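Let's start with one chain on its own, the form predicted on its own, as structure tokens.
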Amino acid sequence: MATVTFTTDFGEADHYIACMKGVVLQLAPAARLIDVTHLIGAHDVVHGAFVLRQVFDYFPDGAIHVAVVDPGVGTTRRLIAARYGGQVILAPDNGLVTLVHRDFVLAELRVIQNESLFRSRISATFHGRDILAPVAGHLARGLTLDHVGPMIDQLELLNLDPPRLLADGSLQGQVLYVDHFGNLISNISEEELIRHGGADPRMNVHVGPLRVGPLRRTYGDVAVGEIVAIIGSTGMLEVAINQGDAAESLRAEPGTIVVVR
């Protein structure tokens, strides 16, 4: 029984995701369908890339991930099938796979071109339903990836600046993602932090001009309402307010500078 996941910016009020699921089930009735989220910010490819990377570790070989955050739908942008290890991602070629691509070895990359796998009528504005979903259905019932289209050797990746070491020895990154709780998740990994001495209790985390303090273990290491810096469940440096909303309180958002000095 194949597992097919869905990550989209479609929201929960409309028919879009149900249509995609129906198409998969027409082809693979025994498939197990998993909603990752449909609340990716509209057209926010970085948000989609972050969520896709976070869930990728936790699915088994054979999983098929359909990711649709596609502001270029209907244009000349390609649709791709990318295999990392034993899992496959079906997505527009617009950078959605960037963070998975950063952390996993690409085993196979194909452009989706085999029209015999698509629905007979294709809307220029709904390739998720008419192309990606039927391809997922065919793969879920055993079609091998080589049938979807020819191999390619290039894909679009987001231009996400990595953390950098400043002249004074500080490590500078930025907020990459704000979660449902308002926690600020940065692009500074635990490994980078340790490598540059950020785990030293004398080092302090700063968000913009605000000094947060040293790295703590968990949210409850500070009083309710106080700000805290931790390594969160993503393995990245995170700034939060215990039982509060750090993004709102600090007026921070993706791109806000985070410095460890």
Second form
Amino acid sequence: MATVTFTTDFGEADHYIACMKGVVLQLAPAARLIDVTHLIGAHDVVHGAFVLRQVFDYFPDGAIHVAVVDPGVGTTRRLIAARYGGQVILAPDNGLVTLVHRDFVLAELRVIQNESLFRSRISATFHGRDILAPVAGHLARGLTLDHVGPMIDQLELLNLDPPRLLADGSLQGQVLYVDHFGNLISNISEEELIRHGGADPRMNVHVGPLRVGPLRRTYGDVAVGEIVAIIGSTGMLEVAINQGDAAESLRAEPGTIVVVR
Amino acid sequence: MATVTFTTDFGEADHYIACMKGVVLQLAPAARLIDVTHLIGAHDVVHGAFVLRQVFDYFPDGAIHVAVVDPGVGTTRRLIAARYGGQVILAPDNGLVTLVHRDFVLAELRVIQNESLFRSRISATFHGRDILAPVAGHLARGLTLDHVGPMIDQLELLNLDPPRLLADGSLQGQVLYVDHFGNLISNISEEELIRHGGADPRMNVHVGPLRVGPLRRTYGDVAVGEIVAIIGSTGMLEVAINQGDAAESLRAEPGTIVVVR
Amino acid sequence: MATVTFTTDFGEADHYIACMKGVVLQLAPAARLIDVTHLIGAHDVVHGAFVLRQVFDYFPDGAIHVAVVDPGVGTTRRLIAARYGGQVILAPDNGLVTLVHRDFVLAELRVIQNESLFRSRISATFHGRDILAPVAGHLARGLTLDHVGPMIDQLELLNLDPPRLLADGSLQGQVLYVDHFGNLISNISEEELIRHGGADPRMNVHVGPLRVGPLRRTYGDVAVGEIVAIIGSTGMLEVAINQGDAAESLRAEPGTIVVVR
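Return the structure block for the form predicted together with a further copy of the same chain; the form predicted on its own was the one displayed.
Okay, now the whole complex, with that chain kicking things off.
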């Protein structure tokens, strides 16, 4: 039973997701369907890339991930099928795979072109339903990836600034993602932090002008309502408020500067 | 493995949906359960009818659609089982099937009355859980539709105005649905548009007092932030803003007049 | 095919839920995964306890319920596995099981300690993914509960005030839960109401200073927009507005006093 996941910016109020699932089921009645999220910010490819990267560590080989954050639908942007290890991503070629691509070895990259796999009538605005869903259905029932279209060797990647070392020796990154709890997930990994002396107890984390303090282990290491810096469950430096909302309290958002001194 | 879908106005924060699923699973442990949406506007039967119509094109034969937007629960309104082609809808008899009924051939219509299929204790306010879910479970495990109750030949339908031709030859419809992106989906179909000269490049779409311009093919045919009229993925005339929110920008909502000149 | 359900306060925009599901699927590829809700109020253990109690009546034996509302993650709070009848709850030991515990017979209670079942790397802030999900996966593939850790005989329970009899013979409870429709679900059960004369037609329900009137059978027993007291689908006294939002109109919330006179 193949697993097909869905990561989109479609929201949950409309028929769009169910239509995609129905299309997959018509082709692969035994497929397992998993919603990753449909609350990616509208047209927010960075958000989509982040979520896709997080789930990639936890799905079994054979998983087929359909990702649709697609502001360019109907224009000349391509649709791609990218295999990393045993998992496949089907997505518009707009950078959605950037963070998976950074951290996993690309095994196979194809442009989706085989129209015999598509629905017979292709709308100009919903390729998720008319192209990606039926391709996922065919793959879920056993079609091999070489049938979707020719191999290519280039794909679009987002230009995400990595953290950088400042002249005074401190490490400057930024907030990459704000989660449901208002936790600020930065682009500074545990490895980078340690490499730059982050294990030193005199180390201090700053978010914008605010000094958060040294690295702790978990939210409950500070009192309720107090701010704390930890290595979060994503393996990245994270700033949170114990049982509170750091993004709201600190007026921080993706792009806010995070510095480790 | 039968597929049971759920379309409700229950929201997603409560236990209601999970209770319905548990009831289905107790009867049909192998059923596949698909959420269409639970974010139908509270008591908004038109919204429910629209979504149900959209998904109907994409589900395989044998699908059982449980639809619960039910302001009249516990009153004398009936519950019905309606089969169109190979798919069955279980719903209150309040017009939820209106748009499916308009576009598909009714094959079998029954009132749900066989109490031996219901849960032993029927609440006055949650027939979705106590009646429709167990009936869906029985159907999913193979019961034929004739067991749910006697055939009837009338059902409630919403009185939805179709588009009409004005004296000056223009076609007047209205916004039927606003999706998650703020796209305005009208009640004017591609066929009606073409029949009324909509393929003419001098054709112009108007939303309320605003002139949108001629029909384009996709969102990206105009610059980011600009307004565009297209045939959307539902096959209906749709007005959108490329990467923006047309409903918000145009203060449009279901009922707003759309005219094609 | 074992059923694993998820009840969390994670929201639906992030990767957290999908990561948990991926972990379960890696261990139990045939498990059925059911979302109860991920919209429990952040850190709101009472909300979680209420929802968990409601679904418990409707799931088949063998169901494994993973419940994560866990403000104390990473501190010394324990994780427990509690079996009531044929259903198992995996949760932090913070009172989430309180209402199930009140109404069902505890059959087996264990602290989750067997690290060989956990993921190899345990984060300090996401035990749902790193401990509860893999334990659920092992149980779903047939591991017996005695493998998760030693039996214990105490667990944390919320201190929820039961309704009490006032000197004038009236029964005073409170709003326990506000649902998606704004219906006010109290902590007064149908049984308590009847025991205290609630079947008497002269009985009157009050919410705060407002007199709601006598007990009715369903929402539609009053006109649209009018307030009504009924026994709701949870079996508890419920105050609603027919096709309206009682919580908003009455400015009521969990804790608001409800009196039956």
